[in-house]
Amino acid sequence: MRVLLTGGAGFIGSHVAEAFLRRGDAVAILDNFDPFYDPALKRRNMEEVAASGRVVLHEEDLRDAASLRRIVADERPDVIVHLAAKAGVRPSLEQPALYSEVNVLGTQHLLDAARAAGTPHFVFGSSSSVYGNSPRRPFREDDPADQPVSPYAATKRAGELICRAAVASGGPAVTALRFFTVYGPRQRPEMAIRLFATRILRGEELRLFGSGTSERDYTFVSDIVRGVLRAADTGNSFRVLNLGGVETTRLTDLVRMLGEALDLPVRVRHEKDQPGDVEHTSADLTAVRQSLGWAPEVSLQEGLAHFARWLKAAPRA
């Protein structure tokens, strides 16, 4: 299978790229090495990806519609896996227009290029943030998802809607995957688990926003990768599917478990809630089990232990 993967130099994307390469697929990556965090980390990811097989790299920006059309036409992918985006809830509060430009307009450009090239299937990396502070738990794909609490969440929901419109107007089949708090090796430096772990290793105090009672589904990256590959293999019209973790975990319990995985003491200071944060996430996985035969396999305890081993061995950056 021929795969065009956007954001393939990033955290999740680099693992997805390796998985496609290991099973013998032809992979082309599109990434602009955005400086949201150190691009050198993404270059390092690409070096590890290249060890799994030959990969073509296009250093282009999603906002360049002409370049996207040329790349998609040249690569002739069987599936586009679209993981590139401006990431982060809190930064989106400061730059909402930029997030819309990249995440919404960029996705539209890519869908237009896919339609022009006759690409049959498109996998869109969405987010559990689209549910906002939904009162119903666990979150189901048919929930309204119409009350986002951050510009980032709004752009991801908008991306899902333009994907639906693209299908209705003759574009590729689309699978939109709502990722629930992904963690694991290569996790971005500003994401909570890696940020907390780095501070614990340095003997620094952790700043926890809110009372610590917030809850999340934490999903290990290998489980996400399995879901992405299964979605890429089975396109059918338009569908939205949750990819969530084994269990829903309170923030205070996450911090305790992370300290245990690192075998180090943890010091905590509580601060006021931050705008854009949601109180809980919890994934109903009924639809994805039925559609893809997928379920998470890695418990939080197991995943944190694996992550801790990787972080201790990783070059400091």
Ligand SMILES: NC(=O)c1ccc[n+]([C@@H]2O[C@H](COP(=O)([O-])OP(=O)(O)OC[C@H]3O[C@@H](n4cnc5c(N)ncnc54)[C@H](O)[C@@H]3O)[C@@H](O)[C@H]2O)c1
Given for the second form:
Amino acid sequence: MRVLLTGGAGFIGSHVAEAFLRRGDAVAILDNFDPFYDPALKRRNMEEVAASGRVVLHEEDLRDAASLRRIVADERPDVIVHLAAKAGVRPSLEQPALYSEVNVLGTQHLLDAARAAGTPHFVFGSSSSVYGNSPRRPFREDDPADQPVSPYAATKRAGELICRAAVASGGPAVTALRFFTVYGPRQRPEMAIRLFATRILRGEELRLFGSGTSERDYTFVSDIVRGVLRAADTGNSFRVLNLGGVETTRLTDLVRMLGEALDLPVRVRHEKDQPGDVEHTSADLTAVRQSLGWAPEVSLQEGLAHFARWLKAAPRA
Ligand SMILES: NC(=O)c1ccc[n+]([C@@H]2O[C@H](COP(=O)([O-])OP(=O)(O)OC[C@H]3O[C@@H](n4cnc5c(N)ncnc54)[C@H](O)[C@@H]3O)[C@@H](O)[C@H]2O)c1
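Complement to the form predicted on its own: the form predicted together with this ligand:
Below is the entire complex, every chain and molecule, led by the chain shown above.
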């Protein structure tokens, strides 16, 4: 299969690229090495990806519609896996217009290029943040998703909607996957688990926002990768599917388990809630089980142990 993968130099994308390469697919990556976090980390990810097989790199920006058209026409992918985005909830509060440009307009440009080239299938990396502070738990794909609490969440929901419109107007089939907090080796440095682990390793106090009672589904990256590959293999219309973790976990429990995985003591200071953060996420996995035969396999304890081993061995950027 020929795969065009956007965001392949990033955290999740680099793991997805390796998995496609390992099973013998032809992979082209489009990424602009955005400076949201240190691009040197993304260069290192790309070096590791290249060790799994031959990969073509297009260093281009999603906002450049003409380049996207040319690349999609040249690559003639069987599937586009679109993971490039401005990620991160809190920074989106500072730069909402930039998030819209990249995540909404960039996605539209890519869908247009896919339609022009006759690409049959498009997988969109969406997010559990589209559910906002929905009172219904666990979150189901047909729950209302019209009350985002951050610009980032709004751009991900908008991305899903323009995907749906593209399907209705002769574009590719689309699978939108709502990822629930993903963690594992190469995790983005500003994400909570990585940030906390780095502070614990340095013997520093952790700042926990809110009372610590917020809850999340944490999903190990290898589970997400399995879901993305299964989705990439099977799309034929429009579907939205949750990809969530094995167990829903309180923030205070996460921090305790992280200390255990690192085998180090944890000191915590509570601070007031941050705008944009949701109180709870948990995924209903009925639809994805039926549609892709997918369920998460890695427990939080196992995943944190794996992550801790990686972080202790990882070269510092
Ligand atoms: N990590 C999570 O917990 C999580 C949860 C839900 C959804 N997601 C989504 O999954 C996808 C991957 O997230 P990640 O955590 O790996 O983030 P990441 O920041 O590590 O990866 C995103 C990649 O997109 C690239 N990119 C950014 N702007 C670009 C542009 N204008 N043109 C081309 N490339 C650009 C970046 O350089 C980066 O390599 C994103 O779409 C994100 O919104 C992630």
